[in-house]
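Only one chain comes next, encoded as structure tokens, the form predicted on its own.
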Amino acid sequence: MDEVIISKAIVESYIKDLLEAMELDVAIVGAGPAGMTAAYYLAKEKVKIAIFERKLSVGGGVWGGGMMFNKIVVQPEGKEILDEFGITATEYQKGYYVANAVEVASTLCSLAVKAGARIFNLISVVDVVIREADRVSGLVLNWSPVSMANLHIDPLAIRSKLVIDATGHDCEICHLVTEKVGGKLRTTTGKIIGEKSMWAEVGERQVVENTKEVYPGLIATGMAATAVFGSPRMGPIFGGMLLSGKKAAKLAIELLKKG
């Protein structure tokens, strides 16, 4: 084996797949459980989607389950999407449904490769592109490293017809809406509210329906949408999350047919 050919393999694919990402129907920022709940259902509809992770490893908080024990809980509906993607989930008693963490990051991140979805972990979204009518039209982004070392390195952008923030907890597209271009988001305040603490009855509930477009062109999913609307955090219990993935994707297929 030739090294310097394994060496061009791995950039010319690279580079082949991010310039094909450079022009995108929806960007999604995290890796997540709601982020790639909603690349899954984009791609098997082929749209053209990739997903912008800035850790080395895409899941979210789900590997670590609840305190390190990698369980999760899901409720009937979220037992209803494990089910669609073939994850064993066992009855605990009625209405509470456990799935082993690890098992459930993988095959989200397999499946959401499989449908279509291009996943560049390693990248940090530094800000976005708005243009015409306020409305985000794109990312601006930069390796996560380059962040990490406080190097001064000017970053490259992407255009793309929708964002989709997956960010979770820190839900920073929408913070990069408000305070970098002053942008007003569709909350009561027009800014980020902030979750509160932990119900996971409300929160579970809230989560879904908190899905929206919260700015023209971004959709906040997760606990993005949690942070934003400030509903309370729900803890280990991630039905919620793939719920609201679900819905940001038919809530984007949407807004793409309105053009």
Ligand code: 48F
Second form
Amino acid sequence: MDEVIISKAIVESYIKDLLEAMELDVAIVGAGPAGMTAAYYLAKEKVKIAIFERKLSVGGGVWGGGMMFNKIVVQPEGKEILDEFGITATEYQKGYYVANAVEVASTLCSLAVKAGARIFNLISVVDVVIREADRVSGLVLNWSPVSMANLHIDPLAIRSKLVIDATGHDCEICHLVTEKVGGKLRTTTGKIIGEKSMWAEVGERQVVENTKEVYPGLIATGMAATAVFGSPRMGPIFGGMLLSGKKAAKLAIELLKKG
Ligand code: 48F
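Would you mind giving the form predicted in complex with the ligand, to go alongside the form predicted on its own above?
After this comes the whole thing, all chains and molecules, with the earlier chain placed first.
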């Protein structure tokens, strides 16, 4: 085996993928449960997508379950998605199903990738590109270690017809739109309202209701949708993340069709 051939294989195939990802139908920021579920449903419909994930590992907040007990709970609607994904969920008591957080994270990732999603880990989205009548039409990327090492290195940009903010509690892309661009979100105040204290029942319902186009070209999903619209957090029940990711994919497909 030749080390240089190995190195060329890695660099050439990575660059090919990255070049392909520079013109997307949908760019997803964050490879947590909501982002990966959206990616799976979009890739399955042959939509050209990529996920950009800041961390080395994908899965976001799934791995640790509740307080590091690596189990998650879903309700019957969430269980339907786990069933579709072939993830084991056992009934704890009527209406409550328990799944292994590690199986959920790894299976979601595997399904999304096998459906055709490209996942770029170790890349942070640091800005948005705004064009044509205040519409998000791209993302600005940099290697995550650049900010960790506080290096002064300029980023690169990609173009995308739609962006999905799946960055979790911090709703980072929506923050960029309000803070850097002065954009008005489709909330009651035009701003990010901020996540409220834990209430599983309401949080799970509202995270799906709040999965919307929050700004032209920008859809919020998962905890980002919760934070933007000011709903309660729900804790380690994850059906809402899956259902929100699925709804984000459906909405993106509808918006792409409208053009
Ligand atoms: O936090 P995360 O898992 O978001 P989610 O899909 O799910 C939330 C649940 O995990 C949990 C919960 C449910 O009960 O409360 O918290 O809504 O995944 C978000 C991912 O986005 C990445 C981050 O590293 C994480 O993996 N991320 C955040 N900001 C950026 C980013 C950014 N600017 N660029 C790239 N990735």
